[in-house]
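Read the single chain below, which is given as structure tokens and is the form predicted on its own.
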Amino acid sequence: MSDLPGIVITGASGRMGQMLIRTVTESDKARLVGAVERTGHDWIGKDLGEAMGGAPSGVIVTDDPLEAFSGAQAVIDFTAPAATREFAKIAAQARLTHVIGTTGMDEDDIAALKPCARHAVIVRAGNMSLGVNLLTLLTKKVAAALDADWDIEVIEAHHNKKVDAPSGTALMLGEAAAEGRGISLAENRESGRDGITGARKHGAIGFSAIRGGDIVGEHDVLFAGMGERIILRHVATDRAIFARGALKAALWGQDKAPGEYDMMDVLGL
């Protein structure tokens, strides 16, 4: 078993931290060396196993993730912008395979991790899995065959703890249609709309996001022209999809060069 990639999990209490957790755990391909939490967390000093209503796993929650990160081949985060950025550099000095879940990044944000680059192997994507990567292939090409007239709509569902909007997957698709379009999104895109907006721009990418209930994700690309619509569709059931896809970018990077990568790389698509 210690010859297995250790694999360290951050925001261990949230909903996909024990998720990673319990999806590390189970496999035979990797072992759980570590759990980092926020200072001041409940958790902290407490077992995992335990802390998580089960029986001790002899992993103990620390908020000290350069602890945590010494022992361990790959880091999977799944945590908040700012947590993220301090958590790259880390993982930069320890050479660790780094896999990034994290929403709501910025281009600040995502600009940080190009030193970390230099360093170690980066796993970044909007969304982990098979499904929503072959979505994003399938909307790029769409987008390339058909042009400005038809409006492009991105419209996302989640549960109602998500705390931003629109999703990381969402915004992953949304480049990929103002990639198959040959335009830039940050220019194109309009989300938000309230009251009177006014016609939409011509040749724009719109977002709509939905929040309620226990949704896990849901992603509709909608092509509308004149009499016409296609939409392309990806629901997920399932948070474990996201998990299991994490792992795999964890297990994929060991034997890669320091760089950036996402999960387009992982799958081979």
Ligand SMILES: O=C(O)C1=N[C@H](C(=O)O)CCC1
The other form holds:
Amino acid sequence: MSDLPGIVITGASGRMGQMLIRTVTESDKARLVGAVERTGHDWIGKDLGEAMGGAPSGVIVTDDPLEAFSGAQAVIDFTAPAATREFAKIAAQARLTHVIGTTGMDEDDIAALKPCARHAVIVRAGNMSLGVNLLTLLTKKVAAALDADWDIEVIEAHHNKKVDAPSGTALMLGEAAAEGRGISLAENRESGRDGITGARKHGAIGFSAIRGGDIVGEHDVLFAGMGERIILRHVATDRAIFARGALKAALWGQDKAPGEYDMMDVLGL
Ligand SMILES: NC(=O)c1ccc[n+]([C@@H]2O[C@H](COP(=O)([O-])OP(=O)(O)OC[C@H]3O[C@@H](n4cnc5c(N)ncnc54)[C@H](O)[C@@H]3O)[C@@H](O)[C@H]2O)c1
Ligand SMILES: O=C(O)C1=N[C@H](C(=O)O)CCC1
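Give me the form predicted together with the named molecule now, not the form predicted on its own.
So here's everything in the complex, that chain up top.
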């Protein structure tokens, strides 16, 4: 049997799930050992390769994460907040590296990860791509260089199936801008403008979300001053960038102490 780290993918039939399965399967640094979907999904009990329209893979899709996680070294999880909370408990019991790409997690969801991180490595990021993580550094730097007369707006665009807004990436970028400016994002966040909103609050960090078609993910951080504007932009054209980052995180986590980490740690940024 190979001694490459064994990886389980949750949300196997999803947009990211399928991309992750291809990425892990094609990698010479890891092996795919399990695939989890929600109870009632029509892939449960089927061979994963066949369910994806290809040759048999020998991995049977299950709705039992406990069974799937035993014997694995890492789980890569791009699903939904409630599912991710459950997976975090099971990954902690099994001492697996838990890579979390799921977005839309609220404060309670994030707090629930803390006890799990006492037993397992958790790497969580709203965006696993190298480009976006570099963009957060640039955003922080530009925000630190400009005063609050420069209005900061984060504008994001995604496909029409996305269920959360602002995107996890937009929130990462907003946090970086707030950190650079030395303010709290929670106290200065402005989103969902509609109707007679009144003038923009001085020093606010605004968010706007566009949803349409098959847009993979686009993010602008706009710094609007008097007579000039700076725009930092990232455009994702292929979900492979997120999957590659997630696999890198799963491998990176193998020799780390339990705790909560992000992609900045993984990428050494
Ligand atoms: N961090 C990143 O880099 C990054 C990149 C892309 C997407 N995402 C996030 O990943 C998540 C998934 O995105 P997507 O486009 O693949 O969505 P999707 O709806 O295509 O896939 C989600 C999958 O999770 C499955 N699922 C839900 N509950 C489950 C459960 N209890 N057990 C097992 N499976 C369950 C669904 O059946 C579905 O197949 C979203 O939160 C999205 O924002 C993050
Ligand atoms: O497709 C999605 O959903 C994406 N989600 C992440 C986010 O919320 O920022 C990353 C980009 C794609």
